[in-house]
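Below, in structure tokens: the form predicted alone, a single chain.
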Amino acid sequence: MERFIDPRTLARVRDMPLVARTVADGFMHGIQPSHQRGVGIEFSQYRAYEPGDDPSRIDWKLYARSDRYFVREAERESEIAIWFVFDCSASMAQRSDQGAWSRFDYARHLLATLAYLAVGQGDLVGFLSLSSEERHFLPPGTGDRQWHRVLRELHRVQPGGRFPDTPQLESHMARLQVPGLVILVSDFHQSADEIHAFVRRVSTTHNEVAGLQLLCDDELAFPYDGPTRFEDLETGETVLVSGRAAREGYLAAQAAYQDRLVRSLGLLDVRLDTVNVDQPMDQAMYAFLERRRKRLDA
């Protein structure tokens, strides 16, 4: 399951926080203090040392005393996660001609590598995976081994149907309310409405809700000359154009709706970045790392 991290994107941007804006709370430059369980300010309690911990946090004295291995945990003041919320829509199966990856593959890679960094500066991960016909399920929670779960979820799911209807997420809105970060990554592909719908309900006065958009060349730059069969991955729908002929309508459709998109989800404050999943990964994460940590800055 480790195949999903890309070493060239963790050694470009390991070190980079992933942080977090909130009105709950604050933050110290970013790094969110949470109610988790791990390394904190305020000692909580001993549990038996599991695969994974960190040696340093095991208490010597303590295993002097019982001849087994315990390790310390502390309280953090305030409960904040960081969930991931993965579109798996057939949309995102989408590659472009002479791509290497599809939409669907580089999502799994970008999520992956993004779980390490939270976990690995102590927050609470949690994942949620959509689409119609079936959604994945991981509460928050720390460390190396919440990390695992993770990719094996991340290894379960397939793309298929469509974005599910708001109310089909009824079940899950609660959970993404609470003070954190909800990271969508999505094509949004969906209707503006849609999206807008969606991210309405998440968004809260007390969390941040940050969309990541991918897409691939041949979306963005429509090379194609003569006649070509393009089909709907969600609903089948085939359509036959001349792509010299379609080009110019596209490109003004396409840029139309990016205007409508970015537009709709700044109303409710929500950030859109778009990656390209024909470019390096390292640079889409170093460059979308950097920009949060711009707009947090200023």
The other form holds:
Amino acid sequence: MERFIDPRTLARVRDMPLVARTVADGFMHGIQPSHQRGVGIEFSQYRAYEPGDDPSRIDWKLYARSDRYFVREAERESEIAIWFVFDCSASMAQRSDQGAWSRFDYARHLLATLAYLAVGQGDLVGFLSLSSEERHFLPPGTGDRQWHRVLRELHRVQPGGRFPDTPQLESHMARLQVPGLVILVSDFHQSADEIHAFVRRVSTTHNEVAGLQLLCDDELAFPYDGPTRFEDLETGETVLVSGRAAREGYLAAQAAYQDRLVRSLGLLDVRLDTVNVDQPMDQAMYAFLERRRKRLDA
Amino acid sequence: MNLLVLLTPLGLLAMAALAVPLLIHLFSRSRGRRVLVGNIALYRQARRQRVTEPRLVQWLLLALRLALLALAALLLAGLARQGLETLPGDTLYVTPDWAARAGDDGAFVTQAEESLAAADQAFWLAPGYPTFTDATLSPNASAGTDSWTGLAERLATVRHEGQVTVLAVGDAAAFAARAPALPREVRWLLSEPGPAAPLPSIEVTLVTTPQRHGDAAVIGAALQAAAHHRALDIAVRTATQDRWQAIPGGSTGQEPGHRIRALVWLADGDLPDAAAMDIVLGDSPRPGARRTPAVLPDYPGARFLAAPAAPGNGRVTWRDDAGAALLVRDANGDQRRYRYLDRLGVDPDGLAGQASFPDALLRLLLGETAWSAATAHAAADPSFAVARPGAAGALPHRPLAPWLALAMALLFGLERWLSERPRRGAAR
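Same protein, different form: I have the form predicted alone, so give me the form predicted together with the partner chain.
Full complex below, order starting with the chain above.
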């Protein structure tokens, strides 16, 4: 796992499924256990009947052809649903000056990859993209076809508007509050408290919420020196600052904001993982999943 | 005190270019690089010092650019420093030649004392320019050095505020022949000691018509004044055209070489064949003719040197500034016959109206030999003070162009560095 895929290379690949598979397969290699198999809807394979197996599971048609007992195996259906909630507000369009892709593009590919992994595990996968301008909802499903439905949704969405206020989301809330995992991919930039309100609403006792915060290099390092005019992607507000003089203030403000965010989400039992979109995606994913695994093991 | 001068003040017009960066600065203040961000609140908190630095840098850049253009304008205007040091008051220079020749001659001592008293400071015109303090004439510098070069160098490096007087040996013609332009006006006190030659006397007969009595009176008075300055014996007679030959000859008893008879013909008709005269001079006024301004320069000027003979038309002795003949010599044995191709006499516009024309005329009438004898008395004659005007704009100065260029290069580098700095930083 030492060698990760350079984000520039990945960004040049315009094929989202390919990117997702590339990242996921590389990631899976060696660390992912094989699929759990058992009773289910999706056929997986035949195996020879062994004593103890439910006789009702014997495939009699196959017995007629081969004169041997075979048992149909299907992938076990996951008990939990994984909801991918995609923040499509305009601020997601931010990108580093020298960056390979914007936060939004990164998020799309990341989601495609995560969905691929989830589908591969046989989980129920649902998708919800959120912005004040449009919302796309995909009911939970399993299998490759569900993954392709997710991909289609990912292709359709565009960044724009703001993160919607909770009242606008009432119709989707009930569906998100089923037992399962909600992965919220966002930059966690909010003008008031809308993301917090959303998380607070979604996070219940039998429902886990994981936050994936996407930030870019320029946001983290503030590499500006001269006079720079910052313009907000969502509100259009501009602020003219002297880069060098403002760096310290900005970094302090950024750290304080981050600290506040982590603590407030921690109160809701939401773990926040910060991902730098200018770093290799598989590396970020490995770190994210590794942290999740450790948490689940603990 | 080193004063700065502008050799080409018109170059200051280039200062108008200062308006360009000023206007650019006022009308298109940089709004900074545009960066799209997701959370403006963070940047809002950091903007306490948002305006000061960009503005300061902008003003600094503006000042640099203005200074750059101002320096360029000064370069065009030819900014220069005046001489290394300044000598206030009048200055006297004494050439070693002069002192060597002076010996114990009382006239020289007197001249030196008078000049020294008139000047605020005095120096030997010799390497090192030691101070000349004593009029008892003990030269501490060797004679024979090239005083002229020394003087030119001195004038080019030291700024003299008052009059510059030089006590030198030589006659005026010798100086005129080798005189390059000096950077400023210098008053020469020349003396040519040597065996005291007998002074010539001159007898001028002015032949005139009633219409030209005025001209004759002017010429006569001018010649008398010029001759008296040189302590020459002069006799001027005026006669009408029909009676001039009846005028008896002058006093006798002097050797022919020292008595010069001149006939100045201001009457009508051709020059008469006056065999008794040493020189015959006539004029031909051309009232209608267009005149080229003829300038009689500082006496003795190079324009009085003889010009090459024009074939078939006598020998042109004087020319005006345009090169046209002013004085033509006719070949006629020993007798010198001249025709002045303008009007002798009252002629404010012509050569004859100029202040030094009498000297030139007297020299012409005397001839070079007698003139040399007469100039031996130059030492005491204030009219021999030769003041050569300086070449225009050649005041002693040291050009500052290299320094200006260096300063411009430095400012330009600083300006580039300052203006490129933000872009470099952002590109990181």
